[in-house]
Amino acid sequence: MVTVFLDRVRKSLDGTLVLTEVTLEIKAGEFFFILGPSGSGKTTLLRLLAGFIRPDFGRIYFGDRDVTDLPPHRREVALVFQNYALFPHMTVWGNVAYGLRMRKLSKKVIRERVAEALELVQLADLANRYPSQLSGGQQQRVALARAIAVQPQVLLLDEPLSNLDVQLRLEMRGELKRLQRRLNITTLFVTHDQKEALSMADRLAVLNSGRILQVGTPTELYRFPKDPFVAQFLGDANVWEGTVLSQNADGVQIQTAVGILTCSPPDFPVQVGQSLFVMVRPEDLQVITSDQLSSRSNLITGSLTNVTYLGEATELTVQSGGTTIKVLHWKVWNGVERGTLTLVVAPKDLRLIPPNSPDGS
């Protein structure tokens, strides 16, 4: 197992600026994510880490070595493309052998690693076939076994699980992880899906622009974003901007466009008069009746205007001072259709967010 850092990273590709100044650290053993939308710069960095590129700036680490300057064969780093890239002339077999044949290696170690390979992915009995005898999800296990074959210091995935169908995408999901742990190599996921990312990753770092904007576990993402694009990308969330109006121990009073809000202190020094954004994930606004509108702070009045039945939850629709709110129902949705709202919200569901955060943490 070796850490992973990069040191100040910048990268430009046909004159455009692609990566500003990435400072990273990935811990050894560690199942990390890479999450952010088409252009953000995701793929560069792999291909940075992977040795196909070099860096304008900055430098790259494995362990106590400096690779950025190491072609990709000498980085012990296997990388699993998104088509997966496998050979359609060779079998299984020929396929996860082709890597070890490239490194000279003995026969006798050879067939041990692949047999090895092909039995931590459950394809032993699949070995002479060829990739297009089999499903999409057998192809990704023969690339996974091709790159596990070769025993890499560090595991590259480029969205690996992108060309699946639904439910096969789930299954392997569990699968990947299951794997992950057991050969317990440092793991770096690449891709633009939240719930692949928020299911699968012991820590994830949220790119937009070249820039990271965050770092933490799914959870600290998700809960506490410290940017409205990670508060907004990684999962629903109600954003709105508002202004301080007072601030004391027990709390925040902000006004937004949906009313006068209080929010449980932040972790960041706030001012009467200042901007930020309030975020709440639909799942945390709840709906209440007349009777129990009393000694409630926190209430948000609109009009329904959208029911979505969701199957496990029925999403609402509602607007309330001109602006739209995403409210999860955690069960079957037995109100109108149209009319008049009231939700409320715990203070310590509102997230503050400064407008200007600084990269990662």
The other form holds:
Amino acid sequence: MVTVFLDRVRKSLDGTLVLTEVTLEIKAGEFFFILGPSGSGKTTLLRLLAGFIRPDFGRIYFGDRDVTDLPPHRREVALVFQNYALFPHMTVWGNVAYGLRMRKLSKKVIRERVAEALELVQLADLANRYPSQLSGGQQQRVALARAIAVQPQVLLLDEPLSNLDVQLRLEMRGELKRLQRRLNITTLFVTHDQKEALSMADRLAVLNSGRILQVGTPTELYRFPKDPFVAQFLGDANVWEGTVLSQNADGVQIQTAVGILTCSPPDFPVQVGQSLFVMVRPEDLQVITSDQLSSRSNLITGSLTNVTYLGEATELTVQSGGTTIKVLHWKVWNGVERGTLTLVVAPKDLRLIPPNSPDGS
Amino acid sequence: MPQKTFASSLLTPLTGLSRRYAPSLLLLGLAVLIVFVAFLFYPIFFLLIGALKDPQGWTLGYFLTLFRDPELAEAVQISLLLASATTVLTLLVAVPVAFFLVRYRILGRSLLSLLILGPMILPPFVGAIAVRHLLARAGPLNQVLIALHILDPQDPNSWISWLDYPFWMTVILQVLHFFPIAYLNIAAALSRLDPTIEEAARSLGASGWRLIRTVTLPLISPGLFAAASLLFILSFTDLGTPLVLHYHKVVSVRIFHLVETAVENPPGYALVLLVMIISVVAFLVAKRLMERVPIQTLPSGRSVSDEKDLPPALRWALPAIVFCLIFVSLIPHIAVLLTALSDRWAMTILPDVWTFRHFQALMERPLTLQSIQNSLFYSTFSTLLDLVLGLAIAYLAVRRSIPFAHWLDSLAMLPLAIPGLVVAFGYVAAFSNTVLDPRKNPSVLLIIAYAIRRLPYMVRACSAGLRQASETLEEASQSLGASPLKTFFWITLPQILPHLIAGAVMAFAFAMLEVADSLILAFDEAHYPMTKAIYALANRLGDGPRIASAMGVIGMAILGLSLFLSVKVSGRAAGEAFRL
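Switching forms now, from the form predicted alone to the form predicted together with its partner chain, please provide the structure.
Let us now look at the entire complex, which starts with that chain.
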């Protein structure tokens, strides 16, 4: 169990800056996620940690060991690849034993540890199969077993679930999480799937255009995004630009395209006249009927343009003040398909995002 | 301090290099480079200096004498004509055959496309030995014509002296031998063609010959140019065929005789360089023409199954024609076999006395047995050298692990442009009176010459393997704790092994039957490889040609078997071993 520390790491590939000054600390034993869209630099970050490429600037530490210039085979990391990268000419057993053989362990120890790793992923009875004889899910487990068998200091997972079908992916999420808890290896999981990240991570970092926008627990990032991109990338979000009209102990009044909204006081100072972003999750918007109208503030009036039935909920698309608002209605929608609609949102559910966020927008 | 800055400015790029690239790989690249410099550039450079310098200083005189000497000028002219004739005729045969075999559902196609490789299992000059007999005035061909009542059996004066037309005999033998090579290149180009492009042209109203002329031919032109340059250079510098047909007017034979006469021979150097320049120009022109057409790639996920049925009239005729063509191209082989198995073969169509005596003689004569042993020895080591060089170059180039890797890759292709004849002559000139002197012991030079000759194909085979081998697997291995070297042996090598074996088998087979290097570099009988022994025997009176033919049969068996093995092991189409 070691901490992983990236100190102002910068990397260009083919002349384009892929990572700009990434500083990040992953705690010992933590299940940490890097979440970002494709092209955000998350794979580059992973390859830097694995040692396949070296940073142009900055250092990488595992514990107090500076590994920046160490080649991959001396880093004590294990990587689970997106396409598993199982050695096709070796059996399941051979694949899992490979890293142990490279460490020149005794035959006995190798046998024990391979058996143990295969037991962990419940593949003990398939040890003599070749990768081509396995299903996608089984291959995935072999890749995992191969990585944990070497007892790495850091386990790196590169979108390991993206090639599985939906059902299996959901199962593997739980299994991976249990396994990680049990082994207690510092683990870095790279993905573009926000649901994966939110459901499994101890903490996560959102990466975009080579920058880390925010680091925190899933709840923190979902509830309190500090950046419009984070807000929108972690689930659906309605984000409006706004100007501060006034503020008092109860909250801040903001002028937005959809009307004047009152928000709970933010954790950063604001000034009257300042422009910033207001974010609200679709599930925090409620549709109210006309008889409830007069008693409420924070009302948004718009016209319903689309109703999408999602099964457990209904998504409503509402046009207001020239913007499109998404609303998640948790009950069966019995209302009209078209027409005027009034929405309400509690001040505590409106999130203010400072304009001078790290990515400059 | 200025000195310090100078020193550090020198060191900075060096330390930068070794930081970015593994020092061991840099060293490997350097070692490969040294092999090229020592055994490709130095000999040519030696010839160049020799040809440009006379006792008075620098001069172009030797080159000028080339053009003033009417005999030499004629030789160059004849060779150019010969190469052009062979190239054009070969393409005329190969293009239609490739077109029909690739595009149409033909009866027995898989058999035909295998048989079509037949001509390649015999160096054309061995075939020529037997064909020389076939074409003699009293030989079987005239006997066939007599049997057909075309010639008068009573009047020997009416019989045709085929061998009085060595130009056309050489062309015919070369065409028969080379057309499979052309066929393979063109068939490959045709099958790589995206069928939707032709479909698009058809939907726009083009069809038949117009479609072929405006769309198909332009798109396969890279394959055509590649084949043409290969054929031109092969024919232009073919030594064995004209030599055996006693056609001394061509450049290659003149160069061969130059080697026998003198060690230092500036006009000879100039002649060899001229041959090289012509070959390189042919290669570069073809390359330039090839690059004008953007490479077509098939859209992924779509296989080419654009085979059409032949019209009923041609359903039998066409395979029959192709089969006849293959039969004709195999006549030299049949002639070699018959010559080797016969004791008397004159005034009859087929031999009248059969015997195994000549094969027995192979085992008993010191020259033949020794030469087979020599060839096995040379070929084994040249194959190993080829494997090491090919693998190193392909690895460095495909993985781009050192800065000058793509250079090495281009260098490895040079033997396609620089004829074996030139390199061998350069070796004799440059390494005479050194430890490597071929007159004393040609083993090392022969091994290297064979290896370099086959290197382009070996590099291609290795690169193809490496490109298919997954780099992710290598990364997985490294992250599991395997060093780059261990990763190479445990992960990379097993993946590319079929390619390596296929490449190695072919390298071995071609080394066994290599002609130009063998004829030029082996001086004394004790070191003769098979091909030189065949040549030497063919010129002996008595049983010589028959024993030579028996050795030719052994050679055919080796190459045929190798081809078969290479296909079996790699699971690839046989043709890939000959294609670029």
